[in-house]
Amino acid sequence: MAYRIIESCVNCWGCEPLCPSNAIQAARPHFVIDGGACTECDGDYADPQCASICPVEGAILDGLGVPVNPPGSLTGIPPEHLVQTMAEIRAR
């Protein structure tokens, strides 16, 4: 299965480079990854290299429709948490 990129993408140029199989193209609203060339980074990295350098979290999905840079995989806040811990820096 392939990954696949959602419109809250805001095309920041950050994955394109970095995919070993050279899936990603720029497109319109945001950019895409042909599931054809796709291999998940399988054989080349532990991590998927779009999703590990990815600015918005939610936005790459696995071919189940399941985030691959879920909310909370860049500030490590458990989306859960996100409300009182936002208070609490507020409040700082």
Contents of the next structure:
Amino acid sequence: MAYRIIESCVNCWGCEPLCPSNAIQAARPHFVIDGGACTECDGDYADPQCASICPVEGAILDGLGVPVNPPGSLTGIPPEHLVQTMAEIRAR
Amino acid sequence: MALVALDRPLPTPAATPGASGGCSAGGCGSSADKLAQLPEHIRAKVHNHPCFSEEAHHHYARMHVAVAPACNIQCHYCNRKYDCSNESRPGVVSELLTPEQAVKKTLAVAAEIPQMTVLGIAGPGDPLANPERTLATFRALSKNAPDIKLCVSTNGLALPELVGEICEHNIDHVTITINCVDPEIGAKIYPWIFWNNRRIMGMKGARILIEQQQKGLQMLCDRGVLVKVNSVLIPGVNDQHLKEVSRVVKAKGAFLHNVMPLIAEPEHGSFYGLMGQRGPSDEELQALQDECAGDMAMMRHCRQCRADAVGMLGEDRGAEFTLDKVAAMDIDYEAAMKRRAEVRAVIEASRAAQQQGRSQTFIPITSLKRKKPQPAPAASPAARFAVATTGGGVIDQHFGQAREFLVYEATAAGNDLDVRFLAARKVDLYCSGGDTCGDAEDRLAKTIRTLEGCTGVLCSRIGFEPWERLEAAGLVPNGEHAMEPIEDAVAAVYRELLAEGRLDAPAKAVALSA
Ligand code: SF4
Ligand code: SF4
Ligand code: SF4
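Can you swap the form predicted on its own for the form predicted in complex with the partner chain?
Now the complete complex, all chains and molecules, led by this one.
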């Protein structure tokens, strides 16, 4: 099984130096994970490193094709609270 | 990469006295007085530093190279598609260089522009989140151009573990962006950090970041490294808190606390931009800068310059230093260093000459014309003036062409008239209010809004329509001091208005903010 980077990647380089398997390439239009090399960080780290630093929700999928960082997981604001939070921020 | 700078044609000592270009007539005077309050070892370090010394920035140049792409935290005002927002305007993308390319480019620029004194790494991510690339660049430069100072900016997370190595590489100052010292506030600015191979969310992450920043700051100060602290002013989040930040970081030994405005626009795609978080008004910013910077006017000239512009203030020489062109250049390091030493000697001689003429910026208030003879008022009202200039210390720009105004404040204290530089205000690069940027507002109205809180505007020339609109907004336009040194001209206009009794009422321009 392997992780995958999809087109919402912004090429920020966060993941590339962290990968214990050197599976990530700084490709264009976006970074890619070599599916053959990715170990899911198994044996190296408790958390997959690429998905633990990636700043873009949804940019990295796990072995089952599910986003590791779903909407709201990185901003800390669940989608159902978005409208209310926005109103609070706009009132500042 | 950036070379931001700063000089008009290099003055020779012979040409200096009486020359009207450059800052030869005491026009950029007051910073030296502010510097004089600093301890000697710090003063020596900032003297030639274009980022710290308001006066030096007319003479010396600095540049940035973008070698460090990754970042280890998330700031809500940053979109990682672009350069680090702590160091660059949002939405800017620099060309990423390898350490080898960065070294070659720096040496090439330093050979062509001998006023270069400082090389900084400030992105496009966090330099210390990319320690190998950052340190490799510094190592090679310390070797090949030991006369160039090195600096680094960081969010502070990885700072404590790298302080030792930083100090090995001839790095004389570090900038840390510290937006808070309270994790609860931190959680509203930093949604997560990457720490010990895990993502840590919310307050817990913010607490670690704050601890690392404070620890790193302390370690650097203990070793005598110059530390500047930047803070981003986020209304409703850390605005009141920044006074506390200022107190804490100065107590630890930061020599300068620089407050910068949040710039958040939806098109930049940052969390704040998309959520509609507003940035501070010029007035809010200035009030905080006054409280945090105390009497130190240094850094007020900070334009939050684009991190990839190359050249002297107001020009961009980036095209001369593309990777291809740099690769083709044949640089004699030794000769370039010798030339830099010569140029610096010339600059220093001319600055020393200017020091002697400095008393001109203080005009005895006893020379003011007053209608009724009476003792000088203990304190005359302070008045702010916006000045249109291309940056050489003289009033040399047409009102309509000014993309920024330098704001000066004149006060009469005792018998002296003191003119001090407060801040640079941009006109059209971003608009400063949340819902105030409607399409209907024309450029002139925006410009006038930028001038909020000022009494008058000094420029080399001004058209009829803007003149009338300025007057209607309660501002006094003045085009009579073209090519004069800024501080002298501001003093003259202040004196005139004071004599005419027009300084007692606060400027009506404030009404615009209602
Ligand atoms: S999951 Fe781990 S091994 Fe796989 S690409 Fe990401 S960092 Fe590399
Ligand atoms: S960390 Fe995420 S956004 Fe950045 S390069 Fe890797 S996949 Fe792309
Ligand atoms: S430290 Fe700089 S690059 Fe990192 S998130 Fe903050 S502003 Fe962006």
